[in-house]
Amino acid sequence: MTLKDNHGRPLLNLRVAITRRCNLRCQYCHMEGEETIPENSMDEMTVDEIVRIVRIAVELGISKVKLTGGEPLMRKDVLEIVKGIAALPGLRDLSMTTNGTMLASLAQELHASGLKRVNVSFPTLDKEVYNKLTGGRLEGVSEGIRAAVNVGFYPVKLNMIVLKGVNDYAVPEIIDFARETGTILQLIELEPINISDEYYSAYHKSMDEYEDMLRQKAVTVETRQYMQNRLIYHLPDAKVEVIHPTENMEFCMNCTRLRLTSDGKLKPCLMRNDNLVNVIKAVRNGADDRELIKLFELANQRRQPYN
């Protein structure tokens, strides 16, 4: 059984964000969509209640997970989190996207508790554009990622978010990095999310000229086929993928994903705050099985391309 919306667009992946919490500060994060919620009322959900979620998520034909946050590996209780997912009949990958902080010295036990593959956030290779992005140190990112590639997670993937005038000449140097590392670089261009009209008019940067170097050194060009039909480019010893914003016909119009808030609600569209369905308000009022499964029919019918 696999959900459409209206449109016609399966409903395959979720993308839960376990915590708000992040031990960085990047000035480009988009912070999934997410309204600000006020520190003193953060709310997070129990492992239970998450891996129940999930639980219905994946009997309704969801088959890939993504643990986000905030900072996912800020939950002391996340090793149980991967391990509960990880369990579920008919989940077929389990990934997480993090800064890569504290990731070498979980890389294994995350490994072992069922997590397949990681995206880390890789802006650039220069220490100290490093931390006035992000207020943080890049030498345990890069051995966060070492170590991710050691222990057997597969893809390990970078996620590059290229702005003007601050890492967009370090392209090439990354793609050497992933080709040492045996990882894929993803080029992810600027949204206009959580930021400011200043910010994004100052920093955002088109893709047009990182494609056509691409274009000219791959040896094939793939469509990912229910991921927005972004392209990967496989270069004679790397694969770099391009990903553009979400607020293109083409990436929404082929979009399989649904979100769970940090708070618990069911979120459409990374976009749109004003179609949410509250789902943690329902379990923690004793909801069953039944009724869970029609929020999550109602939020997959509000599921709509972005315009």
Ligand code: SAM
Given for the second form:
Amino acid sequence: MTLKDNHGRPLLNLRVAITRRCNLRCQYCHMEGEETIPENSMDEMTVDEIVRIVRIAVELGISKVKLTGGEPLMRKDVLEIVKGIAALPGLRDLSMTTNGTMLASLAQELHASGLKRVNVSFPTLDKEVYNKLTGGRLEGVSEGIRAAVNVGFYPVKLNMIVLKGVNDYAVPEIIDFARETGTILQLIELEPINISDEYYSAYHKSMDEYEDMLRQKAVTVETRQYMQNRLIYHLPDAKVEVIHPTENMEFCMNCTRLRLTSDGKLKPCLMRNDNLVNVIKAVRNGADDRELIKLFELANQRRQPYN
Ligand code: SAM
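Having seen the form predicted on its own, the form predicted in complex with this ligand:
Now the complete complex, all chains and molecules, led by this one.
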């Protein structure tokens, strides 16, 4: 069984923010499109609550789940969350997007708990630029990436948000780093969410020049049909994926995703907060599974391609 929205788009993925807390302060952070309220001003969902909500999602045909945040590794019980979700029958893929700063010490246990793969935010190879952009130290992140590859996560992806005049020149060297570490590079276009207009116009960089360069070098180009029709460029010895949502109707038309916010709301679109469905309230009021299914169906009906 797979739910489809009013535009015929299947619902296959759930992106779960398990916390709003983060140990970095990335200048560009869109905070997964969540409403901006202070980090410590609300309760996080418990392990049981998260696993129950994800179980309903999986029973409704969602087969791929990604954990995000905030920084998901900030949660002391992250291994319990991973174990609980990984054990759900019907789940095909459980992954995490992380800033990687705590990954070196946790990679082994995360893998043993059932996490299949990780995406690590990796905007630059330059320590100073990294510190300026995020407030953190790059060294721990490179270690985390190598640890993730070594324990067997596959694939490990590097999420490089491309910022004009900051790291845009460094794409070739990060392709080399991806090749050397056996990871896949994802070039991500800056999205104007939870950042100022000034920041966006100063640093937004079009993906066109990279796509032109990659098209010329690629041996083959693959389309990820159920991932917003994103393109993966297979270079002779590296893979580069381009995430290009802005003014890209195809991106939205091929979106198969729903989000669960860190405060327990189903979020049909990264860009909007006027159509959320409060699922945690129902859980805490004692709703049975049928009521939760109805809330998922409602959120699915509210999915709408941007136009
Ligand atoms: N802390 C984790 C991390 O760093 O991956 C998870 C949260 S972070 C918000 C998730 C992803 O969103 C990262 O890959 C990051 O590069 C991406 N991201 C953050 N702000 C963005 C923006 N304004 N536009 C596009 N992608 C963004």
